[in-house]
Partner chain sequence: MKSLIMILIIVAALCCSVAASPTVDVTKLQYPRLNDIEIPKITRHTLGNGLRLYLVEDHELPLFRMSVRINCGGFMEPADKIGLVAILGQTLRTGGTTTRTGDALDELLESIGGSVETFGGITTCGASVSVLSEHTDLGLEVLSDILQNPVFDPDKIELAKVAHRSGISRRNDQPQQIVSREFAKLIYGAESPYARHTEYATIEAISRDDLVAFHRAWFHPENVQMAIWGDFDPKKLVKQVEKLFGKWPRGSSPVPPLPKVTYKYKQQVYLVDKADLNQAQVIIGHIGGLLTDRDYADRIVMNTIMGVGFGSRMVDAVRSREGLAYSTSSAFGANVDRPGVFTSYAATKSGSTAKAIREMIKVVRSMQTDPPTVDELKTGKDSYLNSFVFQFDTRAEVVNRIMDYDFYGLPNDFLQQVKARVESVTADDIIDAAKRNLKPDSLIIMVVGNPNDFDEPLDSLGLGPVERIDIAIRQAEAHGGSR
Amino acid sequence: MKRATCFVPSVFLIGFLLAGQAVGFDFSELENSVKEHTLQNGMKFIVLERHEAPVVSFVIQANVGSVDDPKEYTGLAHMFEHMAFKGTTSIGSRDVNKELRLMAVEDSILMELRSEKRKGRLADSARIAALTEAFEAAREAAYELVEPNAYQEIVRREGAVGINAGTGPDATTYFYSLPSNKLELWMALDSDRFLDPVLREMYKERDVVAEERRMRVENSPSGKVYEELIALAFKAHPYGIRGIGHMSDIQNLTREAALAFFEKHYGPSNLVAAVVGDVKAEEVFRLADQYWNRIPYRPSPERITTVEPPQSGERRMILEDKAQPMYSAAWHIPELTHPDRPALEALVDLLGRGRTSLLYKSLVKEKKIASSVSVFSGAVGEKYPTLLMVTALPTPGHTNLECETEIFAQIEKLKAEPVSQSDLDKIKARARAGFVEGLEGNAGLARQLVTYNNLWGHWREMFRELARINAVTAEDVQRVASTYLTRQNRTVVMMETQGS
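How about the structure of this chain only, in the form predicted alone?
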């Protein structure tokens, strides 16, 4: 019976909150059900027992994202999303000793090739061609010994679902779910991934990432606009570089650099794991001590000290492309943990979330000058000061500047008149529902626990979220609009159709 009361089913919670009663809801029972344990090597485990079904979700988050990419190696953090389940010395190879020797040959030729390319226009083109051919041959020889997807096949046979990984500006996350009687299997396999990784097939994945960049950025009008917008908005902070990296950096990534990055950022004190489901916390902690403590302690890297200087005037760029016109504007706002962020989130909702938002009603429904408009925050990251963005697609016969005029007019109205209490109540209800939806299911809960732990310093801040939402006033929304949505704090990028 005690187990059954550890968690109120989320479906019930959502309905409860949507009914407007969340203000008085007591999350303390759920919060008190969460247990944590830090291993001797510094790795933290967070466990929430939920015994409704015999399944368990595992999430590991490394406190490293694209914001931590080193110079000349942008896209390196993202590469570890692609290398997530490539195996170890005992999983993934037909003959690991021979494979490691071939990988060393592969790396050696690549370093020679990279060195020659560094000479720029003085490089020997014939030598580059010869080294490229030798590298391709070495790469193919190493790949012949790979057992593709060996790790995934093992865990899938044991019932794993949702095997995946994701890279953001601030963190990299690995996750999947298993039947709850496979807890020790996960402990053994996943700890091996971090203790004894083999970065096999890395240069094949490098080509996959390069193609991903072509698709998401170079052949995507919205990708181009976004890349130019953040680059123009950030002069100093690495949030100005897209997480996928520059093409030349992707094509020159080396295993040597990747291993150095792993050694620096994937130490156990920079990892946090959340285990949510049909498990006993004490058993999780016992097995974590047994398996994960095998990884030697390494100190956590320090936060980035580069601070984006205040913007002192509007920045503006016009891109030309064969695509249809597109409008985008961004304003600098504080990081997620800043006291102004709840009011800024309310402002984002009021301006541009959904068909009842001010910009949608004005630009799309009434004036019909845009086919879509959206507003969002934190897209470049949340650990450091970030951006609030507005995007709009003008309808045929209308222009970016018409959209801009109307967007700025609506923002000025918000500065002049506070939002009504009834509108603010609706915004808060949506925020509360959105927060609770993020907690739905074992996997969702686990992801939220590790994310709050990394961004706020402790997972308990997750349970303060509703209080922060409820505390927002109409005056707060008006104040943050006046403080942050100013001309001098603004960056604009417009795409105009070539020849129009």
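Positions refer to the first chain, counted from 1. Bear in mind the structure is a predicted one, so any value in this text is a computation, not a measurement. What we label the rigid core is the largest C-alpha set whose atoms superpose within 1.5 Å from one form to the other. What changes on going to the form predicted together with the partner chain:
- After superposition on the rigid core, the Cα of Val47 moves by less than 2 Å between the two forms.
- Relative to the superposed rigid core, the position of the CA of Glu308 differs between the two forms by less than 2 Å.
- With the core held fixed between the two forms, Asn400 has its Cα displaced by at least 2 Å.
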Second form
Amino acid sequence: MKRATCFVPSVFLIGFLLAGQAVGFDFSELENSVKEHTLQNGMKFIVLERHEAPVVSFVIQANVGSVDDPKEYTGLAHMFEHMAFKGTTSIGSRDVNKELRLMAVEDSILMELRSEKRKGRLADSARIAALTEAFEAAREAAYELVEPNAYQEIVRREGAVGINAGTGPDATTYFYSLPSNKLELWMALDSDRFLDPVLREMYKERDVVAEERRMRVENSPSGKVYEELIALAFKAHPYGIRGIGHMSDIQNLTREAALAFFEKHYGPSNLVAAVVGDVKAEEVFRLADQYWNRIPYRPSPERITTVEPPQSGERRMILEDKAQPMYSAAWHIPELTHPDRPALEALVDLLGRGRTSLLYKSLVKEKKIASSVSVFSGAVGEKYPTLLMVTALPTPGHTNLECETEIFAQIEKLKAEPVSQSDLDKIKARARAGFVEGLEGNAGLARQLVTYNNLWGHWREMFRELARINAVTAEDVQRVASTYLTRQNRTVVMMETQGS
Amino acid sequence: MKSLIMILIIVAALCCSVAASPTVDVTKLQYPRLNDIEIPKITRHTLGNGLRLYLVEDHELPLFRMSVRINCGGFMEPADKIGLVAILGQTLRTGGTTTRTGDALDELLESIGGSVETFGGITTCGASVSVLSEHTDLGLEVLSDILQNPVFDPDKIELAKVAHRSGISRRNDQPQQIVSREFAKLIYGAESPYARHTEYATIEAISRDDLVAFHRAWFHPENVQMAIWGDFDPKKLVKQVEKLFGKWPRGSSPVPPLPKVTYKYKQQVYLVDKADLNQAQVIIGHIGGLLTDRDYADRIVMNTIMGVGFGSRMVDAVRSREGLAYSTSSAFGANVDRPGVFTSYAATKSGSTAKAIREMIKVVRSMQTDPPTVDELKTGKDSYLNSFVFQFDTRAEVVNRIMDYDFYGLPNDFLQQVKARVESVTADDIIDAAKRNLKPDSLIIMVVGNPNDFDEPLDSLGLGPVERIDIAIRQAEAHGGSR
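Same protein, different condition: the form predicted alone was shown, now please give the form predicted together with the partner chain.
Every chain and every other molecule in the complex is listed next, the one we just looked at coming first.
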């Protein structure tokens, strides 16, 4: 329902297929009407005025994602995202002073309980039982004072739509839209929640997140395949762990860790906001100075340094399940800003986009061995070296291996001969149409602006995509196919039906 | 041990000091008046042959879009050929026309970054066009060709059948899919067009002749409405539509009415035994209502209070207070032409299945016994009223809605009438609507999960015996493989 959690691989694809130059339409005018302003505390605001309807969309992106989760605390970035909806000292409680004291009690019992449990087989089971009972009592006592979902109730009442947030490997994004006369409400409420968050209901929300993991991963065949695939492809880099975290880690997350995470990663210089809609840029900047600048400057943490070592041989796994067969393969490719990426995007387009793509044509249309086939770049994240991923669903009577043989054969074709000019033209035409379509909604546009800003260091790069795609040559495509789509660089996970 | 804990609690409570709140009191904020909602002007045209057009200009971006509504659907297909209209919907486009193969259409449209797509649904068929406005003529021309001159290439029929067989073979892999499919059958009846679904045998039975005959009988201009929005010159466009669709002959018989729904309230627990799941899917509900019911607006507010989003009773109880589910909500479905379905849903770990069911029923029951608080009523009404502007923020939703209203004979300002009613809804109205529309003692309760791990056996809920639903897939003589 609420809050997309782990990264949806296709999100960044949209970004890539952007381009400019539709006949009779001047994109530089649009680019020039985007205004930006950086507050004294380092937070950046990007505004695009659009006066078609009296509505406005807000997006906040924190430059922190699940790759920044500390060891033993996988899932923490995502958990904090849930906690960011729990209110402040003035929203969400009937008696905040008393509540904070009770939360401290809850925490201290939990810490005792955790250390006892960590003794494993040597733990004192009677003590665990007593502490568990005390913990549950403390949790309920603290909850007594909570006004649940008070923050959401305020924004909903004022007419917000699309209230949500998502935690990806690279970034955490919070967003909703309001009637445009409520600009100040967003300014006040959302600056408060990053100035003065109260992480109430932490140990109830942990259970909610555990259910989210069961739903998205443990009871979903494609969720299981994806989790195994990234784990097998990355042995060093945290891109190998799903953002939702391991179940045992989720059940061990603490408020202390979440608060430390917040202090470290949610400083204003690590936040970017985009506001798109029926507002005046100067008014947005004035209110931003008034409300958001209350958050004191904190230095932004640095990028993680772990580098995935080159893969020296194919990795392969068969996942046994009750579900029907499912095929997935992935190759390591560089991060978004690497000069090879435009050619890789063209390659993804040729292989897997639309009914004329190589894989659709051969596996689905002609051989009819797969009912669907998809290709993604940036299949994990985009800030660090990532994966190009191919998935296929074999049709009844056909196998994963048949699909694999055909997928590899089509890839070899791309290595053997340069693509035709008409295919390259097709990619560029689609990029142009995709760019225009991407400008349609306020909310989507606001998300693109912050995402480009996060990954490239500047939102203007959104308007440079076409130039990058247009520069791609047939030789480039052939070269990146040969460089990256190799056997040694490949990881394969196949789901096979148990007992078949 | 207990004393140690008590000391711990006291120490901790003493240690904690609280900073003064630096936050803003948002209740004191004053908002400026909202700029007027400018409802875009829609122009209507009816061609001589009955085809209806709804146009709205939007010159912000160089885009041209259409959505086409064709009044026929899967409800008209015979029971032994379920899937006929869905396959028709796919192959209209993929199967090509008398002058262009489907593959040639693929090449043509992808080379301009545009799309023309068709679908066959249960109550309507339809098509869509999306191209850069510089390709408007091409988009229109392709649409006209597909709707009037399809050839239903046998190879593309086989392609569609393979996709359906694959879908059948995978239909029990995603728990949510089992929930929606099986619950619809419990509400509308397994044979009802609103719930029945394909089997290998029904797909096998569909022939090209069936598609041709269905298309010939029902794809006629008097059954077609087109909503068009984007960057175009209306005069030129209407002329172009006249030229391309004006000679399309009318059909000879009227489309039959949708089948009636008969529903008898009853209380019954159903189980789909799926041993590989560690999370149970719980759905409870019964028949819903019509969009034109007198208390439609009251129900919107009622359902918002019951189970829409954070702050609703369902989410507060099942998710926030008990931590039983990530995903939980309620919906009181309403259509114009047939009753919708009332459902409440949650996905919870196997070990809290019975607990979740109890909580959910309690919430439904509370709607009849506990009048909405001042806060609940305010959230229920204001969230609708204050977000009303979002019903008009794109040309697409406005023109598509007017096309639908026109089809059903609803007034243009139907939505404004609903809004006016929402403004005046009282707590008593909510209780009345709950008493009229919710039957907490006659709920259908369905669980998909592993009963060995449930916290309690489902027959101990006190809701009667449990009926098991068999979801095994009926194998056909010959399926699989392309022949």
